[in-house]
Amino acid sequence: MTMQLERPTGHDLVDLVERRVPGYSLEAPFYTSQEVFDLDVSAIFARHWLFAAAEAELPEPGDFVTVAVGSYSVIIVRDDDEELRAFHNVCRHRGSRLLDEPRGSVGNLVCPYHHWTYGVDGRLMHADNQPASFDRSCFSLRPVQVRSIGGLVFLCLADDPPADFDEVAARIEPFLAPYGLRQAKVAHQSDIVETGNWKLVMENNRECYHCDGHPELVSAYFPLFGYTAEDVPPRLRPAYQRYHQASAALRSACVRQGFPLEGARELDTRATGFQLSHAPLDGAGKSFNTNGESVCSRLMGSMTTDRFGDLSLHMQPNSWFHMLADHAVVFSVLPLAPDRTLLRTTWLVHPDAVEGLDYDVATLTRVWQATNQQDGTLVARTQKGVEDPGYRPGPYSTVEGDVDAFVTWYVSRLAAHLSR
């Protein structure tokens, strides 16, 4: 087979997708082209389940968040029965945007233009100056598919969402349940706009080949993600030995807790690609902090030990999650432009944890605030590189299997969309 690594002269999308070389990074237009970006929104973000929020962001009836996905805007709201609902953020009268704020609380949803009023269940309750024949029941807000897995809220803009989501949810839920994410509270949330394509943000997350650049993180996190025993270089051998010892202790803790022992890796073999892994932490082995020390004195959910490692969940196409005994950190990625991406990071703690007593925000967030900034710099450098005429796709290393899996999943989903 002849590998075509030259920068394409045209943007024929089918040809671009079909000539992707397995084991290599993508060609430049995948990261730079407006045409490809628009395809990503329609084929990936408008057709797959997206992580949108934590239930902890919507603790009370009337609480809402808005989520922007390309030209779509979606309202997620907790209704009066405390169920989650999602609607297109578009008035059914003449199309005005209903809510501008990223989050808040409402009694009803009132259009600021002509004051059409909707309940938090989406029903049209009031519309002035309509004829006697007007049927309000025909003009409810257009619903969007929404689901919660263990307190993590996903939405899908498609009328026919991927059918495997229920199976994936059933696989994931037992791992999440002990952390009590549905009852958790938001301790902090941070938004960063990274100067890079959304796929570069995701690819960067899916490997630890660069983790030497994260000194705060590797104080507690073993920089061995994606490595096998054969891959570990001499400089990481001491960490690898500590990792093996800590793994045995973590397995014993899981048995005592009645926690599932085996993870799963189905990143590129299904529509709703995912990976679950549970790894020990270095040092004290408790949390993302200097030498692995705790950052919150109240443990999550039904946790009975503060040394329970890092339960990591990856979901295609836009999210990753870290659950620890004393807190959780959840990440969502949303595309803004071919070279701009929103990364939202949310820290969750026990609902009864008291700021200033059980935790302080600076310590809780220090590791991932620093890591996000460092990753943002790396993504921006890569974006500059793929925009350079000198760029050619390069081969993935032996420890970048999850990057290859993400790209393989992405290309296969584009191919399926283009063949419809």
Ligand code: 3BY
The other form holds:
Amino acid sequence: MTMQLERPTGHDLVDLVERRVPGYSLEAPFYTSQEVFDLDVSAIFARHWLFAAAEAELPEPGDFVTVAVGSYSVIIVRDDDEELRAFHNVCRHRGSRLLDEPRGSVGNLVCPYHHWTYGVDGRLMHADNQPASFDRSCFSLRPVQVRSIGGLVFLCLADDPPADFDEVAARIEPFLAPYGLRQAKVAHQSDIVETGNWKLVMENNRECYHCDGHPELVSAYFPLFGYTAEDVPPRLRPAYQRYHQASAALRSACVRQGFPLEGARELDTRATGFQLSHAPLDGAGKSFNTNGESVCSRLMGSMTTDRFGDLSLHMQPNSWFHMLADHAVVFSVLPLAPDRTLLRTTWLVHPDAVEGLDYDVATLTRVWQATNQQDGTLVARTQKGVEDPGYRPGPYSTVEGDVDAFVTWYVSRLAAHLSR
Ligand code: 3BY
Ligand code: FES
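Show the form predicted together with this ligand, please, the one above being the form predicted on its own.
Whole complex next, starting from this chain.
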């Protein structure tokens, strides 16, 4: 079937959303227009649960990270009871930003402007020169919803967050528990500003149709994402055979470890879309490394086998995660502008793993540093293409079902928002 998709004459947002053609990439304004970007921030990023940080980034009371989401900035801080809290990074006096740094540690939160001082529980503790009638308790920092799933920290800027989060968290937790992410240690973090729309970054992550471009990744990762026995191309058939043999071994390892066997795929059927899948790795089957060998000699959490493949978690709208026996690597995508996106990648290891002894950062991060760079180039090329007046939406292949699921989820969330 051929389909003529004309360039839209205007940027009417409702029209754009309504005329999305399933199975095709989005029309150009979804990737290029400031109006759509603003809609994405208000309808997607300000209304859904976002992956913001690993708990390991803020292990001690007073540790904080700040997360920018469009023009929002959120402080996530560990309070004196070791609970996670999140607040708008906005002073309750006259609105100054409180914290500028991406991470750090504080006793209290002191506004740099007139020194209003807040506890890490958000309560206003001190404000000079107030009238007798001033009631400090009315000027606590405005809270933001924050929750951890097994050591992965999510925030939601909405007052009425999607109600399915608790159910999703309960489904995911048993898969994450053996990896001990709550107690893990940050071995490395990298920030890349990609020159592309945030949805291009997400779409690129949701398929392995392009995995020929990732030689480091596919030295351990089976590039079979989305293929069925019928559509595996001849060049991937040997990998498909190895994958099936390795799957049987992985299933036995799961049974021995009491690990859940079945994954889940609910990417576009709920507000908190997610996918869990546990797949073997190629070669030694242990980690993201040449020939699938380990990159850290200390195993995660309560892992008792180093040959435990890749537990992957993909979530809408902005994250994916890979849990290996010897480390975890977690990704968050945050929109900066229509054509600029922050990709933050964090590598986690067992808290007792010693750099230089159990792992070295270059080997630990090599595969995904390379993969991220390669993906960044592909995203930038695609941004250039979709900005070209000659761009027309094109059809997804049979192995881009998760790209379609991401876009379907996205468009349906926009439609729900616009009809509110
Ligand atoms: O990170 C992922 O989710 C994988 C790796 C390559 C493509 N993508 C499906
Ligand atoms: Fe923060 Fe004045 S704006 S103390």
